[in-house]
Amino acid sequence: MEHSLATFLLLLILISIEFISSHAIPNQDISYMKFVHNANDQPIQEKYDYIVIGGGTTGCPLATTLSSKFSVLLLERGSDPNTYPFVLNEETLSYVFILEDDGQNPIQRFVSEDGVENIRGRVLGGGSMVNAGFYSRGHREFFETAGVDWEMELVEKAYEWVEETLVSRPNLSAWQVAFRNTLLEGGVVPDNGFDLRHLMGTKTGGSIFDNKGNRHGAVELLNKANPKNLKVVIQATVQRIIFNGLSAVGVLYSDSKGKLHTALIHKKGEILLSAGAIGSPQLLLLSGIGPKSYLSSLKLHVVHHQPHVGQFMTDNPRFSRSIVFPFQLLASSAQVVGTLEKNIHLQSLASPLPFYPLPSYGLLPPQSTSITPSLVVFVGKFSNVSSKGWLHLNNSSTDSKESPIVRFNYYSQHDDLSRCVRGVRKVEDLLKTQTMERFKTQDLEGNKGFQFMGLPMPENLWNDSSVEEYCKNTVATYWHYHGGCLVGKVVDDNYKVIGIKNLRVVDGSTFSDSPGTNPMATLMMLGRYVGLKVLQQRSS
């Protein structure tokens, strides 16, 4: 119950956020729509040099990069974001959370076996079209432990390629200024000012929202594509990958009417799976790549025994503290981050919390207006999660539209609890700063304090077991889940599926850690980076 309340409070904040940033990027450029097509209108069979499955945060820059020299088909199960204009502006973002999941809207809901509510992007542009827009590059340890021999100069160029099109520097709202001062006063130093890099201390990060609150997600990277070489097909649900022996040769996808289409690759071509940490392992399993005994038990044809597909699933648990102020604050999304040792990240959001008095039958004067207190939430996560889970197919259905069964095993490893305990204690320290003192209210007896919402904090914060129990009782997602197709387990250091020709997985399912405060920047970088590496390898 407690994690549901925490999620509700966070989404309530998103409802009324108004984003402000300093230098403008023009309103969304939808030039890419010239080569976006509906799956219903596509031929029964086509052939391309490259097929990218998943038009999300990684798939869009990947397909764009490959199109510079080769023909590319990009398949996306969702619609284009213009169909749902509320995802294009920060003020109306929360609508995606309150809509019923009709199988078409931009977010697909699921509940893990842990009982924690979660979401998946289902729209061209993926998670970058439904998130809070905070942009920050990955941390050093991510690159050191990813199992990839990175060309760091190419990594830098790939980040810059993304940033020149999508990223703005935000003007801090009044609450974000106060939160920044709170972090610094609370010892989260140094003060790094504005920076897109991952840094210890306090900093203002980038945003993919412009000064009018318009979103510039990964979908706009398609505008950099060669329009003669790229076809984007939406409402195209890939059912499985087609193999000839141990070589991937094409994909079978269905349109919104259930009609099947086949897309094949030319000689020397490849299929690149970018369906995300849920979709990519699911599609590999449905296509016959996974544990032999498990696939056989589901009567699925086994193409290749791969015991690690769907394993090592990880989600970054969110801890939070919610406070009601008896006065109005302007809405504010997360623009500032404080990063502690062990990559513990702290952010905060604020929102007006309108209150409308119920009919009073003469108790209140006619035309009584509402009062507007505010809700402030301190939120935290840690990048390096030790607890690992798994993903299985839904035994009742082998339809890729159905969400698979996922368990993340939150806090099953004590290291994670220790990080949560440290983060919770730091939040409590921040609430004792002089900056926060002026936000306290006084009761009739003269006692000053905060009005908290949610499960009360343990009385003794230095009792580890009490705080650990608090962490477990309030667990919620930060929506940064990853794993299922790890480098060194399922794919090699070039993201090629081990034991299979012409098939790569390029997305967050290959991550063993979540890069930095928010993985979005690194996911877009990865699409560009791998695309450039594929072009290099093919030319040589």
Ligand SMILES: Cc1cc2nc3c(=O)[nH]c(=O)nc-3n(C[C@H](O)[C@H](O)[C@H](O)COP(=O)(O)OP(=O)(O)OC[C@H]3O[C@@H](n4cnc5c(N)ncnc54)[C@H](O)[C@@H]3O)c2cc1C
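Rigid core: the largest C-alpha set superposing within 1.5 Å between the two forms. Positions refer to the first chain, counted from 1. Since the structure is predicted, the reported quantities are computational estimates derived from the model, not experimental observations. Compared with the form predicted together with the ligand:
After superposition on the rigid core, the Cα atom of Glu164 is displaced by less than 2 Å between these two forms. After superposition on the rigid core, the Cα of Asn447 moves by 2 Å or more between these two forms.
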The other form holds:
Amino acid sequence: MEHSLATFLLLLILISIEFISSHAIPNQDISYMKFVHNANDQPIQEKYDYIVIGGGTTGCPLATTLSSKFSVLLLERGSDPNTYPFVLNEETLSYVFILEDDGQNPIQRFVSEDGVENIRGRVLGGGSMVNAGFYSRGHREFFETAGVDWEMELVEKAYEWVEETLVSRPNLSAWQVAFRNTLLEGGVVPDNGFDLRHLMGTKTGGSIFDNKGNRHGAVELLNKANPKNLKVVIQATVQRIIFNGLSAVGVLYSDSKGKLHTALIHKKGEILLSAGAIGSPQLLLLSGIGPKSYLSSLKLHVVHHQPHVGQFMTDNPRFSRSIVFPFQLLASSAQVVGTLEKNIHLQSLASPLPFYPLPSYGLLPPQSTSITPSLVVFVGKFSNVSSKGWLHLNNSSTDSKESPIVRFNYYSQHDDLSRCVRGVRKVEDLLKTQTMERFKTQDLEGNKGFQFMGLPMPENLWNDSSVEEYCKNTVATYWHYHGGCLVGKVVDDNYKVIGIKNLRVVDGSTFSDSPGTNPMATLMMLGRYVGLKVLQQRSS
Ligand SMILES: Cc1cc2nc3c(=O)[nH]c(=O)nc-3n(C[C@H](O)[C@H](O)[C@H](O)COP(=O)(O)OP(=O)(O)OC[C@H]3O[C@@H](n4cnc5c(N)ncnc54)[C@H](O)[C@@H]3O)c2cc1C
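Could the form predicted together with the ligand be given as well, to go with the form predicted alone?
Everything in the complex follows now, all chains and molecules, and the chain you saw is the first one.
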């Protein structure tokens, strides 16, 4: 059933993509394309003040900011997003979940050693081009515990710099209105209305989809760059960082034909690694920065012994409750979030389910074919995760295109499991509200209820161990994985790699906790913030 459902969805989405690619006038500002080049056309060697590795959520604002005063090379392994129009539109958002990984398209699939399927962005704009677009700032404790002496005024300005270009206040879809009412009726209060800040209770967050459904990802922050100073090179896969002793001096990257290119930095220049929570620890290890005995066992040249690279890998586990409604709802990404206690957040998504065989409902003609049902999913995210894992290189390959091996050890710590139990119970409570009552359907015997999809809930929700078992059996990713190059372990409070000159890591790999309900806002802010700090430090 799951498989045929995916096939039906794929068909629908392919039709939409066909429509989008043939009819859509680009609604994104693609002026940045003037300075985007393909790696195949690049010289064998060149020199810049700054090299940013990874044109993703953090890398784009970082490179843009540095380009205001210095020459910058931004290297991205993926293509430009306009080659794949489905990433530019909210309607076709769910395509990324079923798209096959062909080694080039915007989605790189990986399965963690825990057996949980996951995806990473492989496109200019990174994760911000394939994600669900929900925008919400980091929580206060994140800033208090990140190990960084933040200049909070600059943090505020950096968030605003991102928001003025990318973020919209969403028009709530019919389902999101119902979800918001369900949360409020279920006691997830106060009602905070629309707010970009992290708040307890229920709120409508920002969105990088505008009200016509066009995505405005981090790639559009490149439009704010100094075009004379920034060169963006796509399909440029960085294979390793080059060192002279303990100083980073350049990078080696391959183009799509496998040809190698070298990019070096000028005196006083720096290399900034923004390849994401999987890509950055992988590249440090491939470049010889990591645990000495581990690197030696792989016969890799050790540049610097650094025991924590690839450690403290963390993913926020997700649990879902999926319900089929016998009527059509418009596709809607998450627009509302309920934060019930510090570390439990609930969101919901809806999408049409074409061709889904409806059961006979009392109020509907049996097997009616003229009705498109919908799938509504309640999802729970748990933050401040205690369960930690690791990242290793794929032993058989030193090619950075190969996914490394990752284990997150979901729910290995009991407090994570307890949060899941509380979240599951809360969702079951929400399903009993008056708001949800009117979504129930009646079967032929006149019984009212929901048509659930997926593993049935344990009968006794008050039995901790059976709900814990349910959590373990249904664990999935919230796609907010982080860690691998933590502040205080691998980088210092200026994001400089400890023990190495001219090298920083700036992205989700530096986080020990996922900021706020969703990390993208804080990652884009971080790119801008560190860029401004580098400029300040250089001028002083
Ligand atoms: C399906 C999904 C839904 C999500 N929904 C939301 C949401 O609604 N709201 C939210 O806030 N967050 C969401 N997230 C999470 C968020 O998108 C990510 O946490 C964020 O994009 C990560 O940013 P980053 O800069 O750390 O890495 P990325 O954005 O992944 O950037 C890393 C970049 O480096 C490139 N790269 C990697 N290795 C190399 C190399 N060797 N050479 C050259 N380039 C390289 C990659 O191609 C990529 O472009 C979602 C994520 C996913 C996958």
